[in-house]
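Quick heads-up: it's one chain on its own, the form predicted on its own, in structure tokens.
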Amino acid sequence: MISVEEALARTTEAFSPLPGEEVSLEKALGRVLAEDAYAAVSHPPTDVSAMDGYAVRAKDVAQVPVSLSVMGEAPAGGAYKDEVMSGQAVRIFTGGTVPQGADTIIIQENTERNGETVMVVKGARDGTYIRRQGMDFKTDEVGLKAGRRLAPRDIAFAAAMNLSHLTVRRKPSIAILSTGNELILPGKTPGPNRIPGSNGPGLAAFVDSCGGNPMDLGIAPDDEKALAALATGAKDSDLLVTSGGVSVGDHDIVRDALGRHGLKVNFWGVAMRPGKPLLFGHFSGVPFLGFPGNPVATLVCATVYLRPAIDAMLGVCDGRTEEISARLTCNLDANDERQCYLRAHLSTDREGNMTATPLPKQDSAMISILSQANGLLIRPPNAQAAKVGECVTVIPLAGRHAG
């Protein structure tokens, strides 16, 4: 068996960023930028008012109260065309262009309007309440850098930069194949010794949450020809992921059966729990990840290996999934030679520290326990016994929130 670190290094080095494609802003949410996005305009495009009030010359309001002649208006989207001279003011609204000659804004609350004149009762220094041209960003500046996963605020930023389209990484196409005579499609009536297959839907949802495009190849029986025939459906994908059939039982046929149809194994077996029978290689030139069939083992392996692989294809990762520190709320026994991933509940204590509480049952077939968890607590190989309050490393699980 190899270590988790070596297995992760071997898998991630097999992937590189995919080509870019242009999409509209409406379809860019959650996508990863393939190229830097440059501003097509400056913001604001000119000096504009930050408040409703009057555009004046600062030296005219150095001593107050003072009465000024109101010469016109500068609404948002409009402008006063002439120059503001001594003793004059222009009614201005938030976003309105500061007229030539004016160098400060007197907010409306500090004035008293009387017909065509305005009394300024409180002055303001040069530049007050003026947003300078390009204060936010300037034309041709890099606004968003390549490798960024686009959030709603980034879409708004791109729109403000006057961009209607962005170049993003193509979504990785991940083929998913479940194996096992015992599996049926969810919703079908189970026969004797049959169970609903949860790994396919779970992996598809996981791939989608990571920014990939899942391709469900279905459920393959424990038959070499049927397995190989379904696996060939992954020929145009970026990665083939199977679940089940990679252990050492008589019905664990994936390695040998696909080996006779083009599978070249890089490694088989990792010092981890759950997930020991993990297999990685290439099937007819397509990268291949073979996960154990137990539902928890499948999704733990997806978290540890599949997410970094997808991130590598999107160009957003350093080859590892997110890990944070937390304080134990219970004692833990010493660990053996395998790296363990304990399903845990992450929360915060009264001092604001992240805490981790391993769930009482850790059987890798109990998907309900994984659903209750919002983190994986990592126990390194040969870790010594740990006590309450000690710091441990955890992986937050997507779609769950500590609290």
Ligand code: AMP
The other form holds:
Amino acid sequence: MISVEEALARTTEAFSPLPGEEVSLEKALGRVLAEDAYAAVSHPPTDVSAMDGYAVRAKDVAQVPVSLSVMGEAPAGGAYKDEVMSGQAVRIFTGGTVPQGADTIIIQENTERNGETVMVVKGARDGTYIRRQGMDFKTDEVGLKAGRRLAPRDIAFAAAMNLSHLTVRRKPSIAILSTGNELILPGKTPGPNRIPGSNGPGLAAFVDSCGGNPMDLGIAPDDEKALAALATGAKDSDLLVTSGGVSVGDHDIVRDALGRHGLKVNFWGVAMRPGKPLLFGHFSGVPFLGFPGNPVATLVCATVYLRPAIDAMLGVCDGRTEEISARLTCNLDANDERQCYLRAHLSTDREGNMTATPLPKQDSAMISILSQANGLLIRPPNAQAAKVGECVTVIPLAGRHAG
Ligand code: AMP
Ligand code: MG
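Now show me the form predicted in complex with this ligand, since the one above was the form predicted on its own.
What follows is the entire complex, opening with the chain shown before.
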């Protein structure tokens, strides 16, 4: 059995960034930039006012109160064409271009308007409330770097850079095949000894949340021919993920059955709990991850191996699985040689410290417990017993798209 690190290194190595494709900004959320995005304009394009008020010459307002002649207006989207001379002011609004000759904005609140004149009651130094040309960004600067997963604020930034389209990585196509004679589609009436298959929908949602395109190949019975036939549906995918049938039972046929139909095994078995029988290789040239069928094992393996695989195909710059430190709220026994991923509840104590509480039941069949958890507490191989208050490493699961 190899270690989690070794397994992760071997799986991740099999993937490289996919080609780019152009998408409109409306379709770009959550996608990963394949190329740097350059600003097509500067922002602001000229020196502009940051406030509603009057554009003046600083020298004119060194002594206040002072009365200035209002010569015209500079609204956002417009401009005052002439130069502001001594003794003059121009009514200006936020975003309006600062007219020539003016070097200071007096905010409206510090003035009294009287017809064609304005009384400045409080002065301001040279440059006050002026946003300089290119202060935010300049034409041809790299605004967003390749490898960035685009958030709503990045979409706004791209639009501000006057870009309507961005080049992002093609979404990896991930084929998902569930195996097991006992499985039915969720919502169907279960016959005797049948259970709804939860790994297919879970993995599809997981892939989606990572920025991949899930392709459900359905449920294969524990039968070589049927399994191999369904697995060939993955031939144009970037990765085939199966669940179930990789353990040591008589009906765990995936390795042998697919082995006779083009599966080349890289490794089988990892020192982890849950997830020990993880199988990795290539099926007719397509990278292949065979996850154990227990629902928690499947989703733990997805978190540890599938997300990094998708990240590698997307070329994300911060592809490492997020790990945080948290304080234990209970004692833990010493660990054996397998790295454990305990379903845990993360919280914050009164002092603001992150805390981790392993949930009382850790059976890898219990999807309800994984659903309740918001973290996976990592117990490294051979970890010594740990006491309340000690720091442990946790993979957070909470968030809009918890993995
Ligand atoms: P296996 O890895 O095929 O030996 O399956 C281990 C356990 O996980 C068995 O109790 C299976 O019934 C269960 N299992 C396998 N696949 C699924 C699935 N897609 N959804 C829910 N449970 C499953
Ligand atoms: Mg099975």
